[in-house]
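What follows is a single chain, given as structure tokens, in the form predicted on its own.
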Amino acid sequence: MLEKQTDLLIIGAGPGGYVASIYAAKQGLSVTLVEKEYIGGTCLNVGCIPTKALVKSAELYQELLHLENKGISVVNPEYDMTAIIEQKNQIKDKLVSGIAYLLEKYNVETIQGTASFLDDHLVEINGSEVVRVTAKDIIIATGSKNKHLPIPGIDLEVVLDSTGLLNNTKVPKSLAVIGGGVIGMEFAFIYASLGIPVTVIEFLPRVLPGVDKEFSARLLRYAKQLNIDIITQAKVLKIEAVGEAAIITYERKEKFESIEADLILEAVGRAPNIDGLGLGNTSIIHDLRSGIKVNSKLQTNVHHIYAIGDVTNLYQLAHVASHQGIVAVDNILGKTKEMDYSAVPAVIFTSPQIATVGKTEDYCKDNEISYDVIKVPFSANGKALIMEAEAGYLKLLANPTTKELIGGMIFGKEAEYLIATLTVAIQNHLTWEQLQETIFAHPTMSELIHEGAMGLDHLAIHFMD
């Protein structure tokens, strides 16, 4: 056995951990970095990065269906699921590979295994030989993991959960998504955009929950274009195995009903990545459902330990994890920092785009607070035509007293590009004044931010406000 003394302790290696490294080693900070399984964590590997390279995928396919309207003839274009799932694996080795090497160069100590308390202060890993570590800070960054439902069936070969359906390269006949947040509809469309019809299960009265009603119901639009049957309001009861296929009964309105899919995906949400941390030996409050519990600044109860990203359960978004990282370990170093939630961006890639930033028309509504709204169609702005995204439109919420930009919303192409600009603007209290005197380029997407500040104050140009 090992025993070693460091400054920082993080226990985890996803964009939480990882940064968080950096940043303290970057500042003089000896750290030791510890890692179950892979450098990059659950986003690099099994989550956003590899989603999206399969959602590029897609878009180019559906791309290729459609080239008619450009004046360009592609006949038969075909895809291989095979070579998308390896492209998609260089991407995501090379990333990896650079933040390995970056760990490397700013001197963070790496260790692979598995990190568990023996008290608050003194720290075992377990990996290739044991190790003891005492540090004077602790930062845990596990994330989270997959959650299951407790349904006879769950454990079928043809049920996947999002890492199981990362590296699937069967194209089947059919899909089942059972859940309709934000992983199991970006999953939906994916497999929708290459063609293979999909249905989507949700036990909540719609999909994707968390965005602001409107946008849910327009979502569905599309979903019904791409042949993508959404089913609410259903339990699913169980899963039974049919030659290579399965069944799938659920219950809604207090009928049983049942569908047949070839491939299915359980997306029914992640949990606090807690097990095995031997959170049980320290005064760490906690439980299995919240998480860790901490402050603003990112602090347990133990005032030396730190828990940041998916394991406290506040926001599971990695760039949320990576900015309470750098809090976190400004507060070590006695910065005085505390995280601040009111612009937190988020997108959600399905085909249209969903982008949100601050507070919603649902929140202001449900919590009684004064707002002035405007509504931007793409269909207003030429880069927009050009990119046949004349459907989407652009939503900004502004305090109708000081006039400053409270919520911003998009629905469309490059929905992930625009919702930097309002994220900058929420956060830095600007007001829509503000935005009317800035120059846009032309001709770009972003003029529809202008446009909508225009809006909020009755000046709108090229569209009716």
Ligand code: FAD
The other form holds:
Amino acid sequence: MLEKQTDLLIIGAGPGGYVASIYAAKQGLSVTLVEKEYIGGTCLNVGCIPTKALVKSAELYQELLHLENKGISVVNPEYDMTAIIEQKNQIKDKLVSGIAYLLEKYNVETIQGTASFLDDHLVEINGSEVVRVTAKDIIIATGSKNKHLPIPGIDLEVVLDSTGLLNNTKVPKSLAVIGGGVIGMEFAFIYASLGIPVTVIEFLPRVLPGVDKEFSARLLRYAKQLNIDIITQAKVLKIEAVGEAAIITYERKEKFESIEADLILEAVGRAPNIDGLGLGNTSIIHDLRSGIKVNSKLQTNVHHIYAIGDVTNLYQLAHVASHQGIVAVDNILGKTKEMDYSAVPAVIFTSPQIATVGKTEDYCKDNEISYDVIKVPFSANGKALIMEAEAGYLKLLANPTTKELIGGMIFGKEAEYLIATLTVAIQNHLTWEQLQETIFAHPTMSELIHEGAMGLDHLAIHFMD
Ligand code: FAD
Ligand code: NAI
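Now show me the form predicted together with the ligand; what you just gave was the form predicted on its own.
So here's everything in the complex, that chain up top.
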């Protein structure tokens, strides 16, 4: 058994842990990073990056099928599922090896193994050898894991979770998705864009319960066009094998109904991952459902132990985990920093995309917050017409008294890019007047933001506000 001392021990090398490691090492701390499975964590290996690689292939395939409007014809485009998965793996591997290289260059000592607390100060790492580490400060960044339904048939071979589906090379005749949350809807659009009929079974009255009702309602139109059938208010009860496929039985409005599917994705949420971490040997306040409790500085109740990312169960977003990593390290370095969640952007990579930042309209209504709102149709923008994106729109919310932007939402193509400007504006309390005074390049879809800022003042040029 080896013994080690370090300034900072970080457990988990996802976007929370690896970012915190590099940031701390660049500022002179000796950093030991422990990872039990893969550098890059869920996000790089089985989350954000691989799913978006599949989204890109699926969207390109759809574009090829509909190029006539652009004066181009492609005869019988085809795809190869094995090649799609292979290119996804190449992207992921390149990114992961890049991170491993940076960790090494910045002298982060990376140990492969499972970390477990023996008490509030001592952590044991079980890898190729056993290492006991004491550290001045510790950051827990162990992420989250897929939840599973306790129903008969959930272990059948045709039922995969998101990790399993990311490596599936079979082209199924049909896909059923249990859970219409973010993972479920992104995969539904990937498979449907590849021409596979998809049925989504959601427990709640609507899919994407985390976004404004208006967005999930609007997405249904696009889902239908792609042959995605959505069943809401349905409780899945059991799954039974029939040959190589399966029958899913669910209860809906006090009736039992069933559908058959060739392949099933189970995407019913993710829970904080504290498995095997030995938290019972510490005084850290935690529980299985809500993870590790932290204050606004990301500190647990044990003053030298911090927690960041999905394990805190505050947000399940990679960029939040990374930002929390930087704030935690700043606090360890003696700078007093607090997390500010008022401008957290989120992008859902369906087709069209949905992006939000700041307060939503539903939130303002539910909490009686007064706001001014403007909706800018993409059809008012030249570049959006070129991009065949005229069905989308951008929505801005502002404080009527201060004129500060408080919320931004985009439904449509390029939402992932437009949301960045709105995030900068909201984070920095910019007013619609300041946005009006900003020049946006032409012809770009970013002009929609200027148009929205003008519209909040009833001065929109390209549409009737
Ligand atoms: P993780 O990335 O989960 O990393 C935690 C790491 O800790 C893991 O590598 C794990 O092996 C390691 N670990 C756990 N326990 C121990 C231990 N005891 N000892 C040593 N190591 C340990 N977010 C977005 O922002 N955008 C997206 O597009 C997006 N897409 C997603 C798609 C899918 C299919 C999934 C599943 C998630 C997606 N997410 C997305 C969410 C995103 O992946 C997570 O929010 C993010 O990975 C959280 O980062 P983290 O560092 O907290 O944890
Ligand atoms: P989720 O919480 O977003 O959605 C789970 C869905 O499953 C919910 O709609 C829920 O009502 C439904 N559900 C639960 N039990 C059910 C049952 N028995 N039958 C039918 N439906 C049931 O969780 P999801 O989709 O697993 O994603 C986890 C997190 O990962 C997301 O919340 C998000 O933060 C992150 N993520 C982010 C992405 C992005 O930023 N683009 C992409 C994918 C994931």
